[in-house]
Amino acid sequence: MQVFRFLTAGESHGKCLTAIIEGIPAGFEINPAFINEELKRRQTGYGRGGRMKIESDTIEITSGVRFGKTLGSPVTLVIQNKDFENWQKIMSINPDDYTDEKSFTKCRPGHADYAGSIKYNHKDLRNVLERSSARKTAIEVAVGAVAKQIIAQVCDIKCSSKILQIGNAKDNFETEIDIAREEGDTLGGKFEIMFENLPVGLGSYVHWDRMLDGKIAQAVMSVPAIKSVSIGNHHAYKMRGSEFHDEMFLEDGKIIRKTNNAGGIEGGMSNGENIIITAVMKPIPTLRKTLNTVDLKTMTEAQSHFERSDVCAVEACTVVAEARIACILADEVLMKFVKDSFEK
């Protein structure tokens, strides 16, 4: 049974992004400044686009916290979309305000446009773009920032991450991004996330949907543009068992490991070592260089629609992935160690 759970709402150019978090016990300290720091991290990184010059995301906590501590009731988070003032009529809920301004029918390859239009019977692909946009990850980062504070207070769990590669570059990322920008193209990349100080026994081996590595993989894989996720040494396929498996030793009465090829998870459970996740992000599918596509209105071949976008957002994606994993760990930590209230 899930303890820490949340729902988000909001569109890319709508009035705001909202999240309601349920299952946080009373007594946890929640610092809005830390949430804002995480939101700022998501907005930085070389290769970000024009939207980041408009928005400066700031969290508003509208329920569930009093005098800096959780009450045990649902916590509501809100981020205002500053760009909404330019989209009020376009994104209006009033049918009398109908306009086809900013509507489009040319699918963008790599986006949710085509499948979303078929699934939800949308003729205007704006209806798909607004919710499928990675803009919604801002509120997910805010939720993850709450989760990070919870796991830090209960178990002193810490998180760090690093970029491993952008396009073909393992260093000099900015040069690679500049070249792509000049050519009207975009880039993806690979990154690594590490969580330290985990207790042994988060997750479970008794059912497939309770295995920690499965939960983490699903959480990261569903981040927009992520195409692969691995935990531990992703070269396991070419290693022998005697090379891969992390041997156990005793040192001053404590079990230690000299390697961590398992990435901190064995049998679907944390084993006390650092959890290490590697993920690959595809190039952003909105690019100035047009791609061949189909206009769903006329059913003729066309060139893809361009919407304001980034050249590279791997750093931002890393922050979102951190947040998603933190939410999984918060759920596991609360289930194992905390009931209705928490005290240090």
Contents of the next structure:
There are 4 protein chains.
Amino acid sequence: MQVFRFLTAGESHGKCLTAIIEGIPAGFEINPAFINEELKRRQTGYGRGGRMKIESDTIEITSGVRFGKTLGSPVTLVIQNKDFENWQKIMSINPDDYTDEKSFTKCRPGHADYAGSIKYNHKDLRNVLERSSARKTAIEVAVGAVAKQIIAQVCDIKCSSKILQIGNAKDNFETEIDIAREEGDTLGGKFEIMFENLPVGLGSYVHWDRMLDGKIAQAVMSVPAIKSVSIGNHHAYKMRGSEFHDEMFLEDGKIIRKTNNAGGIEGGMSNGENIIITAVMKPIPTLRKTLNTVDLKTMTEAQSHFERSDVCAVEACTVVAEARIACILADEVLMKFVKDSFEK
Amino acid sequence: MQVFRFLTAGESHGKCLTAIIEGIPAGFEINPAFINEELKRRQTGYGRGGRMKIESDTIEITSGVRFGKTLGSPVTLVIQNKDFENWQKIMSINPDDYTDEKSFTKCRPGHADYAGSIKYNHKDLRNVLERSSARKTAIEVAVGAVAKQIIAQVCDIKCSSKILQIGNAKDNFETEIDIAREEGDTLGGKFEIMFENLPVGLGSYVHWDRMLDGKIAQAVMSVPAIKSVSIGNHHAYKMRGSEFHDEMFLEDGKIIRKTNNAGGIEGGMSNGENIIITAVMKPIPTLRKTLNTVDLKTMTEAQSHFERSDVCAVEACTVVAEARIACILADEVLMKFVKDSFEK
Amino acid sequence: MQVFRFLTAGESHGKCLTAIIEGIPAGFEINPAFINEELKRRQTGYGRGGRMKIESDTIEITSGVRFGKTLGSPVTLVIQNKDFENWQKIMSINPDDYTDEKSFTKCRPGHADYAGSIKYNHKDLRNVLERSSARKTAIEVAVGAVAKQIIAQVCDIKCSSKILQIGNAKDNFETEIDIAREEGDTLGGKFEIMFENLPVGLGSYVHWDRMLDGKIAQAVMSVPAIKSVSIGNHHAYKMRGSEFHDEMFLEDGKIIRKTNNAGGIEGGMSNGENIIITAVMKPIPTLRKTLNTVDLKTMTEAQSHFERSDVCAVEACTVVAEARIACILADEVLMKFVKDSFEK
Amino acid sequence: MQVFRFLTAGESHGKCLTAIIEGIPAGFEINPAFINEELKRRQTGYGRGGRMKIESDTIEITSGVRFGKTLGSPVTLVIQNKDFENWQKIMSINPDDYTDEKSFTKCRPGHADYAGSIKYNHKDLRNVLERSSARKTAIEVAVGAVAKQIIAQVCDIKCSSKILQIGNAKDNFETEIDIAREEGDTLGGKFEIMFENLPVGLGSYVHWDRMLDGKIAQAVMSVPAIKSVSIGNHHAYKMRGSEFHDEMFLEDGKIIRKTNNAGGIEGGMSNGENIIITAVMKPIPTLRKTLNTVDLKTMTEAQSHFERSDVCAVEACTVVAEARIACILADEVLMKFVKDSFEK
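Output block for the form predicted in complex with another copy of the chain, input the form predicted on its own:
Zooming out: every chain and molecule, the one shown earlier first.
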């Protein structure tokens, strides 16, 4: 991203999650209440486990905003981990506090445990889990909530989403989830995200790394547990050119389209129609019903470690994906419309 | 990308396509014959139109390689456009050569024409077409062919792919294509790409923009006409956690898996299994059977412009997608294993 | 920077300063006591004003380190502004707290005030001052202190510096400073930084943005108030080639040099000799003796605004410059020697 | 750089030098004649050696420009090496052409030879020389000449420069050069570059890597042989704050300054005054009078290798530094004023 750049940090049971966003022009209104609403959306959703009940995430802005408006300087967002006092010693930065309490060495298939332990030479898989946990998406939702406020102020871009399927259910999701929970199992699903009021010409065809569809695909696919990203009509592969492409007409002197199979992106650019993205989430890899795995310490076969988790997090995942896409759009919108400061 | 970075340039009917790759360590063997084979793979494939017959792309390396090995300095790749002499005047950089021959103003739905003309303020859609054309993927294939040679030398990574579906056909693709051609229509399809011999731990879970799956998704989705990218088992959304996740076992003291639903990526990292990617290509947007559209000059309804094109380019698209992924992997492999120079 | 990347944030009188460093491999020992020592070095030094006495900066690490070692995940550094309680309302993010207390509109020549107010459309110059203040260098020193620990662990690189001149004094700096203070004036100076034990081959000649001297120059010149950066012998411009270039000899079979006019960098790379950088700091632009300026609100001539400040901050500036260079070297050293994890 | 990004490539005796610039908006007039004039300025200048006479560099634009204007797509610049036919075999990419003709193993002090051979594991120092040669600055001058045309069209920014000193001479440079030539020696010098008509607010104080002075310092210091970069008044270190800082006054309702000690940059931003940069070039490290060095193959003491060279290249170096700074300014100007297309 060229203008709206950010780094996030924080362990699942560490003191806090932090993000710094650099590049926001001066003059944007940032409403913490909206960020908190988005954080809440991520935490609720049928199928979430116990932790969500303990912690109601709240944003704190410690830089870059004064009297409700961005200063042009970097914006820092912080979410305290409310459970931290119980983990203070386990997550201590101090070598003298060393403890193997909460250590584990049995890989959880589907998680970062195995590859992470090799890559970073971690003997204790807690050192992998703490950052690979989906907990880190909370701060990404906060960053996205800032991005959403920016794109709303510049172009009135709006975002919405819906769940298309959970496991085998296309409706009555709660029943599907209840059954899975009872069986100690987990579920994935499919969802759709829509952005409305897009200006024409975000992204570009001139170089592969400027194509909007590619940027969105990265943003969505890097959400933990996402395995598939599609733009526009799912049936693209089996439709003929004459059916698929969105013809253009004139209505009252304005160009209109009657279809949106392209999902709002042609030639790597927004074409003014709604952007429509579908994504698939795999089932959550931490489940009560254990999986066969290997204990990396003893190098013996074992049953996977279970840490309190959810049965289904498709709703949360949708919120995270929205946030990620919003960051991409904020970057593009800032590049295209706003220089150093913004005024309504 | 952190090490293997590149820019590409060139218009469809310009003098040549060019790429500069910066960041390749010294000592890698680069074989131009292999690059030419890859260029040929892109050009053949049932369903391609006339241009492919005119031009057999050939690579020229004008920097960065000496006596068969990389020097550590930037590598320049050039593909001459063999048809250029016929376009010299039309594509001239000289203002005195101005001509509106080959100009057009009727948007082709599905192409960059409409959004591109607005974004770049181009009255003549030829100015959009020339760079938004899939022609530019030839040089991307060349860059990918360099990347493939690097990852083969460091880790013996191999790449293969297969077409899963073209239009409604899951086999007998030629018949499907013949029918579409006869009807003046075009086809898309679905294909699968596999990379073998991946080391564990490419990519990372620590920050969203370092996740390998996200990077691959961007690479693939930014190939012109790709509308969907998936990693691993397509049925992820409807499988239970206990079915989907790839359990781990020991065999002769080594960790093995019996399934690969994850498609080789867990927690944003390669897990040592084959990486398996599926992508969907939309039907080609330039078709003989014209589409309703708008003439941007006269602002009247019109039939879309037709420039010589293909009926189906799924094979070519597969080759391009392979190339793009290879670049991502080369970057990761260089970061992980090679410093400044490489020796077998 | 390719591996060691970071963002910093925080206003001078805001709640805290924050930095996130992304890209540090796992396994490095991070000692907060060393960071605090560096923070202290920045705060002391003859010539500093009152604020330094109020605040003794202390680092807090809120992510990325566990039991004394880096996890591979992003490291968050926080320095609380101890004076914040007095500024809470003035620096509030809440629009309802709006106050013009501490607002000012008279540009301070030599500061960011004038250009910043135009660029970001700030009517209240406090909105510029708060981020353009040298206060932000405290967190940069903390980031540099992490970088210094990394380069010490990998290559045993050491850093030292000395002040060459303050105002017109080449020694007895305290007298020079006392005189300036009495006169309500401020001083700049010249200092030298040396890094020892550099490996050969950091940086590269292959592309302009990889040259080590260029990167160091940016790092140093972007320290507030620095106006000049030199590498090696100051007299380069008037020396002959035969005098200047550092001849090479053999001693006990090892290549040695008897001079280091190049200052440790040839062809954009470290050559194994000590890296020697000289920099010039301008006098501090906030001074008791006011300057002629313009009030941007009334557009009348005025005397510049005075906010509590220092007489001379050359020592502090030296510490900041060291920190900045250390970040560059950490990036290069990590690229060259460490992959994903480090073990002594 | 955020918008105007480029890669350059090419060996000193390779087929050609190439650059790709990505990010230029559509609609800018690019005049190749101006680029050629700049190339010529780099080649002339008293003190240049024989090669300059052989080769009169000429630019070829092979993409991104049509009928005199940029298309928005990447611009490719090529300079053929006219001497290439004599080097074809020596610089061949084909392993079968291997020859050790023109190989050398005696390090030239002051060059990249020593560090380059270690970094890239090159036994033949020709493999280092070919890219570390100042020849590559020709294409950088071409890129800068494009940048200069952009900043002239957007803001009417103008550039000029003057040599301040060559060796010990402050005038009568030709005599100084003649003497050095006779003695088989080389000279460096000092020069000043000025950019006029700068808008207020290029660069930023909000983050260290956005400060304009830092970016300029990198650009200049990464020009081969530059050892020092200064902005504004050289005497900054010995002036008092009350003398140094450029007071502001009103004249006919407009803010004016009577001095420009800051050299046009305050708080990391252009302040509307002329940007004034001074740089020091070391003497050329290839000299007829040989230097003591080491033969890396035999590990014996030796006399350095001499390849045809110049006595003094301060004028050329000035042109390169101008070009580099112009690229930085083009990036900033595009970010600030132009979106996707430009129209006068």
